[in-house]
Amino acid sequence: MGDVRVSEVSKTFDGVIAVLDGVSVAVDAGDTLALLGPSGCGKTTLLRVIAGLEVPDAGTVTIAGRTLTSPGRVVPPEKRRIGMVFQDWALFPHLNVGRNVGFGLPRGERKSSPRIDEALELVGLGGLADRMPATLSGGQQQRVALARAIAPRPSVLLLDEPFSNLDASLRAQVRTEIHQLLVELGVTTVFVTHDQDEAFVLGDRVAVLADGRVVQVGEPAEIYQRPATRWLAGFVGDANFIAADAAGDAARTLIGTVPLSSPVGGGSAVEVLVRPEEISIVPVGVDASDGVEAEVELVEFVGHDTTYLVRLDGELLRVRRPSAPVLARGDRARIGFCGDTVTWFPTSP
């Protein structure tokens, strides 16, 4: 296991459009550190960087020490003792299971090696190393594709959009397995994708990237929570931006008074954040003097939650209960503000 360490990377094509923008990211030994952006924002440059298969025109990358990119300075991408799954998975179609996997082992392991069989078994395909990648499922050739990565024993492993040729109902699935994997084995990964789900389950930290720098650096809860700006706000996940008129540690919204996670100094007006599952919602006539009364305009039951769509003084919020829903299109309701603390963001001139 090895830490990385990015340091003020630049990259552009063609001299002209700049992927990188002094990018600085960190993931410590046997760490996941989740690459999180929109497409085209260089999270998969950032990557293929950390892998040498792309020279920046600036910055450094360090793993365990060791300097592998820097200026008249880099390594070669098979000499960096680093596995990478492709966002196609890359299986050679005319190698069996065993063959691929053994593809990145020296040349005289590469048909034959105990390393295969426990690759295999580590993804649990033991047994199928005379399977042809045709005959596997889209979730088993993702597995044979992680376990080529990690056969060769790498102090750092690079996932490029390791689930979005699967299916949505398997996506879960081999999602979760792949974590199990990355927790056995400890080594340290950096993944790149852009799934906030998928970012949030899998990474120890979340670095969010946007036009080629990063926004923001931090654990899932943090990205979430108390995001840096009202751009990354919206990104990872649904969010009400509620008008208020704030001083000190406290705002008034439309649902009520609300406080905030940072001072406001004097009184401002600004805008604050509050995630849907951080609204309650009752029908009128329970609790009646608690919230304040909206009209539910939508309601959207997913199994596990509801989330309904309510009016209040011309604004639509969106409000989400671990329940099935309690109340129908046309309904009144009685809304107010159930979390912790908010943030603000200044008000757009």
The other form holds:
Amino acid sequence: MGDVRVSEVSKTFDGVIAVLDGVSVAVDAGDTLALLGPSGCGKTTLLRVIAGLEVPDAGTVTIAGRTLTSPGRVVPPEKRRIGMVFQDWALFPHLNVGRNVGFGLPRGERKSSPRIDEALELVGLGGLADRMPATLSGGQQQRVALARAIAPRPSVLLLDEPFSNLDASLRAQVRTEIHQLLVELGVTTVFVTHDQDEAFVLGDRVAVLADGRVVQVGEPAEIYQRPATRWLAGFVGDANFIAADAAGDAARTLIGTVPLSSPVGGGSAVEVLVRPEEISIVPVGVDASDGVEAEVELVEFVGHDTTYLVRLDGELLRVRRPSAPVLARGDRARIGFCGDTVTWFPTSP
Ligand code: ATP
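Could you drop in the structure for the form predicted in complex with adenosine-5'-triphosphate (ATP)? We only have the form predicted on its own so far.
The complete assembly is shown below, putting the previous chain first.
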């Protein structure tokens, strides 16, 4: 099992645009790091640098204490003890499941080996070694790809958008299966995704990239509750940005006074981040003493919760409660802040 340290990695294609610009991330042994970011931000390139498939212009990659990439020296992928799963899984259609899983093993073990059986057993496909890939479901094929990656007992697992080929109904189920498996295996894992849910569910920590740079690295809850930038606040979930007059560690807003997670120097105009679930909502008359009055413009019920779009002083706010609708479009409601503390950002020009 190895830890992974990427230090100050930069990469330019065609000498023009920096796809990676001084990127540093670290994953402790046995942990899972999600590389999250919008399309084109450099996630796959970073994963390929860790794999040894891409040579950076600058920076180093160290796995389990061995420096595998440094200026002028790149240890090839097959000598890195890494297992990779790509977006399309890349199973060989003409080889049965067992041969697919044995592909990365030493020559004498490729047809049959306890390591093949063990890997298939681990991913819950024991007994399917003789089947052809085309006869398996998408989720099962995905697990074969994972079994192939873990069969050589790598010290690090690299996954590139591992669920992108699955339809929505299967995705959540396979995600949970893989999650359980990664926890059981305890193998150091780095995986790439543009999907916030996926990054938060699977990642012990998440590194958010934008334009080839790391915006923030942290545990999912930290990134959700204390995003480093306004852009990131909106990227990792629904966000209300509310204008506020801040002084010290509190700010006055149109939904009342809110406590700030860090003090503002002097008195100043800022924007505060209020997540939809941090706003309470009740029909007018239920508790007249609490909150300010607003009008419900839209109600969206999705089973486990209800989202209300409410209008207040010309502003539209998103409010989410974990219950069936208690208000309808056009109703008057009272809303108020019910969170802990909020993050603030300087007012955008
Ligand atoms: P996506 O989620 O769309 O796969 P990504 O964040 O993984 O995006 P990368 O695949 O790392 O992004 O690509 C980052 C940028 O580098 C893109 O603009 C891409 O076009 C460019 N790029 C990647 N590989 C090459 C290459 N071999 N030659 C030239 N440009 C490249």
